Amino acid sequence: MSDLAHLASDPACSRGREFLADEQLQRGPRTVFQRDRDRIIHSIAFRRLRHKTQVFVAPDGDHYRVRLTHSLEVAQIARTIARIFGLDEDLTEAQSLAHDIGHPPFGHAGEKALDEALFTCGGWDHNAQTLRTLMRLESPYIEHKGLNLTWETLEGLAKHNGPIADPDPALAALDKAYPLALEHWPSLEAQVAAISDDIAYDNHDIDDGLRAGFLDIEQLLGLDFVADRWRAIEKRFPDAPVELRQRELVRSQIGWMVNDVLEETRCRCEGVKDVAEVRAADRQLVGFSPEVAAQERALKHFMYENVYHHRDQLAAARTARQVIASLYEAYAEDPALMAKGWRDLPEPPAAAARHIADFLAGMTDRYAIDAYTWITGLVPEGLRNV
């Protein structure tokens, strides 16, 4: 048995799933975790992240990372650690290849744009979307909407970020549906999940960064703990390309991370007894040492200063709100605008607001860049279609 493994999630034991029509249905030898990851991999929703922004806007290389290759990359962080502890890979997987499926076009700038239109409807958040889509948008399902994942998928993923004590609008109302105990803390699956998210983009985004032109590797030896592990790989490989070497360093980040997690997770767990005890802890069980949680909040810091707020990227982030922005007041005023299937607004008004918000939040970068060509008859400026 591996070490954490009396506190992994037991798919024999779930709390069940929301419509209990799908209890009685089984297609092979899967665990309901199983099934779980299966529905996700086979959604629409999971194949629309390949056109998706993680970084850049739609970016026109087919080297920089999407939502999609992000979350196979978070998915195989989180297997690891997973596997290691001896948790159910299934719901970590799961979690790891959802957890982003609620992001809007143009990444955060996208949701900038949403969040105020919605302003006066309690706003917008893309973790909320995430289960919105999974639970009532997403229906392939003849007798229920939503994918109907289990309690323990569908909580892990309303508490990526850890409990919750004031839910918007969207999520309230999904938890009021199918509660998912918000004021507690997740299982240890759905921790890994939100970790290994953290180790793969502080890390991924150095190597799209370089890649870009945003970064050069001087920059970087500017963080103490960056330079200490390129010195090390300068050493044992003096005659190697710097491009090489950069992936190098790329890699010894990510091992540095997940080793450190490894240990100080170990050491929180001590005397937690099972699954109850974990959701019920006062902290966070996996996650940095407070040394290593210091050093990624500065690399954190440091990504936002030279990349994510570079005037290239803040110049494209404003023309996507823009585009954003009017494309929801083009929806509002005129719903035969919007793809068949979508045109009828509900009532009352913050349903109909709603209801634009999950249709352009289902839009890819390039969906959304034809749709605002299409109405306005402009071509928006520094985005560029895939």
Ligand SMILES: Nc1nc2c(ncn2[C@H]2C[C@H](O)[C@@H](COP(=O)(O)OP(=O)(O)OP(=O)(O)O)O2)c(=O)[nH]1
Contents of the next structure:
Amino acid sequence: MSDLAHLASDPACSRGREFLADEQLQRGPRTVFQRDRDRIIHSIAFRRLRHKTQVFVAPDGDHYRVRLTHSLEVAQIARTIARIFGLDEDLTEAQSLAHDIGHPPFGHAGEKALDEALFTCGGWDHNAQTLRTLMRLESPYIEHKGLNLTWETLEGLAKHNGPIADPDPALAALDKAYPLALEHWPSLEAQVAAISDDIAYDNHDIDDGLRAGFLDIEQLLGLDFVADRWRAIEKRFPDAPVELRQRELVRSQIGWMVNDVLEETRCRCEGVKDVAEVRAADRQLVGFSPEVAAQERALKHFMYENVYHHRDQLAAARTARQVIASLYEAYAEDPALMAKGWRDLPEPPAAAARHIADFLAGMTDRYAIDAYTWITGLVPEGLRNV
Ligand SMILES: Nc1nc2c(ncn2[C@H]2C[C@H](O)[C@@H](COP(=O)(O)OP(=O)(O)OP(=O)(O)O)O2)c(=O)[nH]1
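Having gone through the form predicted alone, I am curious about the other one (the form predicted in complex with the ligand); can you provide its structure?
Full assembly next; the chain just shown is listed first.
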């Protein structure tokens, strides 16, 4: 079964870490990729994911996904695929758990606000911020900045969406200090984490969309492949309550996507001899078949129309953007409003802008709401909406 084991990243052959001090320490039997995974789990940035928006802003409902639970679901799917292929499960888990660490409060709405605020400095991007957080901001060690993760973990996170021809300034600066071969594909472990991200949110967002009442099953049946699956479930469980059939639908859809990825990836990897060839390949090796890829695109399109851009979501996103934009302006005008340790703005202005964005990006949804209320005396309306 472990038919792609020859394409696994070998921790014993890791290219190492940016700062060498770590490698001189003997810390028991863990591999370098296990240590990466453990450093991520123990980080402050990881803990903050529990109060960061996935889709629903600052949800009061305990059952909605947030970035933390999403990351755990990604890791579960990714480990399953990695184990079947014989890849390094720890490396794939590290990437899955860390892939969203750069997200600011309020998800995409927060990202847009920061991107606008830093427009003249080359903009702002959550993937670049993941690297910045792990390599520079999160700093629990005495001898160096960052978590000092292995090259393999960092390159996979940098290229979560594939090779990068034109990195944004934040990523370009990190790549200059510690080159990550941005123009090449990352390891299969990273590619597995990336596709597991899609599989996880495509499906859990249906579950959350149904829970929020933004979707009903009749709408979903407009998608042929969902309708086929739903009819099979109705036939098998004619007397089951609709809520349980919906859960069955989401579960079976995850299985369908995972099986498709297993089959398609095996085909694409035929003849690929080693990890170097994975990186040098002219296309992504872990992927959906063309047929499922088209269906998955249709599902994403449907989700944008019905859930992500639902009018309640758009209203919350407008408020969230305004909260982040106001906080940015307030901190730029008076850095003393920022937390201790952040109040000295670096020079030149571009560095000061990035510094303020770092402070804002690290906030959780609720920290940002509280900071906004503290500074303006206003309570942003409609952010705690589900
Ligand atoms: N509320 C809301 N949610 C969105 C929007 N766009 C995407 N999402 C949700 C859907 C998924 O749960 C999640 C996917 O976004 P991510 O930033 O995690 O992935 P994306 O593929 O955009 O970028 P990434 O692969 O992480 O670089 O966010 C939006 O405009 N509004």
